[in-house]
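Presented as structure tokens, the chain that follows is alone, the form predicted alone.
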Amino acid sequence: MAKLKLAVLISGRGSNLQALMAACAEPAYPAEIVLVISNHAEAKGIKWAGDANLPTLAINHKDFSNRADFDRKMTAAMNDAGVELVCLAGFMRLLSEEFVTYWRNRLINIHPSLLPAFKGLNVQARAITAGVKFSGCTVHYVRNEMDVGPIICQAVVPIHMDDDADALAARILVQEHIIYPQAVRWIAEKRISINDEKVDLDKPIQSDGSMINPMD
């Protein structure tokens, strides 16, 4: 069976791009990164995947005078590759409508919070204030809105009372290395399918387990 060709956007240390590296290393994987695309040529992630002797692509967004530019040059470089699913890791740009809308359906995105909740940047930060008890993380699929799409899965965090923004960041970061590869996994299994906007998932596991934070 042929695997799901990935390309992988960063814009920085690609630590999830490393989560999908490590997946796609197991031989029974069913997706392989067959292209890495960064807009920072100096970024850690690109020197990862080229170690990995992985393809790689800087392009620089400076280089453009409009984001539709840019975005076309990308798809170009994937469509070349012959790439069938966009993962976002990291990349720190907004897409076009164009681009979205071209890649529908073929597009996911992890983001730090449970989503829909906390949108956008600093996250942590934002929920420690609002004084929530839990937290955790996001793999999606893209639409034009920011951090707006149907949901694939999620993991949950508590929050502890001693927590910072990178103190509960790195326990999130760790659960993203799990939850990234598994969803891309469904996809590439073909077991994932989007109805009204909300995804279904073929003969899933499911827990009526529960968690409360904080215990006495």
Contents of the next structure:
Amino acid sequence: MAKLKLAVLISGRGSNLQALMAACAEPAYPAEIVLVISNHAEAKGIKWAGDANLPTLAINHKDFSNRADFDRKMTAAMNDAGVELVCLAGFMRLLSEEFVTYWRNRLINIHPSLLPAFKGLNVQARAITAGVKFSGCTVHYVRNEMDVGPIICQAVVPIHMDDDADALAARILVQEHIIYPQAVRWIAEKRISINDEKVDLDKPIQSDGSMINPMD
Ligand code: GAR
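Structure of the form predicted in complex with glycinamide ribonucleotide (previous: the form predicted alone):
Following is the full complex, with the preceding chain placed first.
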């Protein structure tokens, strides 16, 4: 069966890109990366992708007078590459309404909190400050409002009393690298449907187990 063609959009480190690259390297994985785009030419992920012989494109947003033009450039490149699903992976730019509408239900994001809690930036520090006992990560379809959209999958991690933002971010990142390739696989396998802005998964394995943190 033909593999689902992915674009991965990054701005920096690119560890989620690497997790997707590792998944795509498995022969049975039903998706392939056909383009990596960064708005920073020096993003580490661009180098890794290039080293792995993936097509890469660095587009400097500062070369564009407005957001929509920058986004149109990305859309044109992705269409040329035959992209079917756009994966935001630490892409730290707001997207134009035109772009989000054009790629509707073909555009997903990973965010390091349990949405709808802690949208936006510095979410690990904000979770610690709020005193919540769990956080995690979310893979979701992208809508025009930031960090809003049908949720495909979430992973939960405990917050420890001595955590700082970096320790929590590292614990969450381990889970990001698991659930992002998993969510992409479900989409490639056509097991996902969106009904009333909620995602249903065909043949899910569901758990009734609880997690309690801290414990006595
Ligand atoms: C990840 O933690 C991702 O969830 C987050 O940026 C990091 C990128 O890391 N994304 C957001 O905060 C988007 N709102 P990476 O470049 O190593 O994949």
